[in-house]
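Just one chain follows, in the form predicted alone, and it is written as C-alpha cells.
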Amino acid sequence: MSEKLKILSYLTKKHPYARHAILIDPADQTPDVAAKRCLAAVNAGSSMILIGGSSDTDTNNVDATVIAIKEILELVSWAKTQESMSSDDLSIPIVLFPQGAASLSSSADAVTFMMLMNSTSSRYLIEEQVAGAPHIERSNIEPLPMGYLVCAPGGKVGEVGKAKLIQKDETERIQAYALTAEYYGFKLLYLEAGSGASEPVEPELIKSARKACELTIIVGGGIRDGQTAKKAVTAGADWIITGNLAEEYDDSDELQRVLTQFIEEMNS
C-alpha cells in the first residue's frame, strides 16, 4: 500500500459496524484540554480525531493542538506496548478538518481535502483548495478527497460557506450530489447539519445518498446521543462525528463513560 493512501484506506475500509470520530475545535479549548478529551475518546472507542471546524482557527492554535494530542497518545501507546500490546491497534489518525488554507498543520497525519459542493462561492468550491495544496504537498500530509454537503439547518458553516442548504425533503437533489461526488473521484462524502445544530441530518437524506453512491459516508452535526447516531447509521452512515458533545465535559473520566455508552448505542 502506498504511504500516501494509508489514512484513506483506513477511513474507507469496510467494517461490520459504524465508527466514531471526535471533532476538536482549537479555538474553543486549550491544547492540554483538547489532548485529555481526545485520550478519553480513544479509550472509549473513537477511531479518528478531527481538528478544525471554526472560523477562529489558525495555523498556530491548530498546530499546538495537534502536537499536544499526538504527544499524549504516543505516551499512552508507548506505555501499552510495554505491556506487550500491539501498537497497530493504538494508532488513531489525527486528521485536519480545516475551514480554509490558513488553518493547516504539518504535524497532522492527513487533511480532508474537500469541496463544499453546495456553496455558491468559488472560494469554497476551489480557491481555498488551490491556496492550501502547495502547503499540503510540502508538509507531506495525506490529502483525503472528500465531497462536503451542508444540509438544513446548516448553522454557521452554512452561513459562512454560503451554502444553498439541502432541505429535509430534497432526496433527489442529494442523490445527484452523491453521484457527482463519486464521478469527480472523491472517496468520502460528508453530510453536515452544522456545528451545534438544533437537529441532525435527516435520515432520509442519508439513505438517499447511500443508495446513490459507493462512497464512505460521514455524518456530523446535531448528534448528541447514541440513539440519534443509530438512526444515521441505520440510514447508511459509515462514520459518526461529534464535536460539541465533548466540550460539555471537563472531567475526562465522565467524558469517556459518556462516549463509551454513545458508541455502544450507536451500533446496538
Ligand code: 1GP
Second form
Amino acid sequence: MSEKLKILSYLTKKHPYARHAILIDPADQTPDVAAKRCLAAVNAGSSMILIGGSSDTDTNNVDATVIAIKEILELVSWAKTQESMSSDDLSIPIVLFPQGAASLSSSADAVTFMMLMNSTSSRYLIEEQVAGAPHIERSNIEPLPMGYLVCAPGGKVGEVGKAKLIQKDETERIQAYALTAEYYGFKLLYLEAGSGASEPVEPELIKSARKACELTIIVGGGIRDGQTAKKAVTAGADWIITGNLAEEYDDSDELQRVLTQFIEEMNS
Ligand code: 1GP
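Same protein, different form: I have the form predicted alone, so give me the form predicted together with the named molecule.
Zooming out: every chain and molecule, the one shown earlier first.
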C-alpha cells in the first residue's frame, strides 16, 4: 500500500462501532494544555486528533500545538514500550482540519483536504485548496479527500465559509450532495453543525446521507454528551467529533472519565 494512503485507510476502515475524535482549536488553548487534553482523550479511547478552528489559527500556533501533542503521545508510547506493553493504542493520527492554506503544519500526519461543498464562495470551494496543495506536497503530509457540508445552525464556520446552510428538513438536498461527494472521488464526508452549535446535525440528515453514499461519514458540532452522539451513530455516523466538550475540563483525569463514558454511551 502506498505510504500516502496509510491514514486514509485507517479512517475509512469499516468498524463494528463508531469512533471518536477530539478536535483541538489552537486559538483556544496553549499547546501544553492541548497536549494534556489529547492524552486524556487517547487514554479514554479516542481514535484521532484533529487540529483546527475557523479563525485565528496560523502555521505558528498550529505547528506548536501539533508538536506538543506528538511529544506527549510519543513519551507515553515510549514508556509503554519500556514496560513491554502494547503501544498500539497510542499510534493515533494527528490530522489537520484547516481553515485555509495559511494554517497548515508540516509536523502533522495528514490533512483533511476538503471542499466546503455548500459554500457560495470560490475561495472555500477551490482557491484555498489550490493555494495549500504545493505546501502539502512539500511537507509529505497525507491529503484526505473530504466533502465538507455545513448544516444548520452552522455557527462561525457557516458564516466564515459563506455556506448556504443545509436546513433540517433538506433531506433530498443532502442526498444530492452526498452523491456528488462520491462522484468527485472524496472518501470522507463531514457533516458539520458548527462548533458550539446549539443543536447538532439533525439525525434525519445523517440518515439521508448514509442512504445515498458509501463514504465514511464524520459528524460534529454541538455534540456534548454520549446520548446525542449515539443518535448520530444510529443514524449512520462512522466518526463523532467533539471540540468544545474537552475545553470545559482543565483536570485531565476528569476529562478522561467524561470521555470514557461518552465513548461507551455513543456505542451502547
Ligand atoms: C467543529 O464539529 C466540530 O468543527 C466540533 O464542534 O466544538 O461543538 O464539539 P464542537
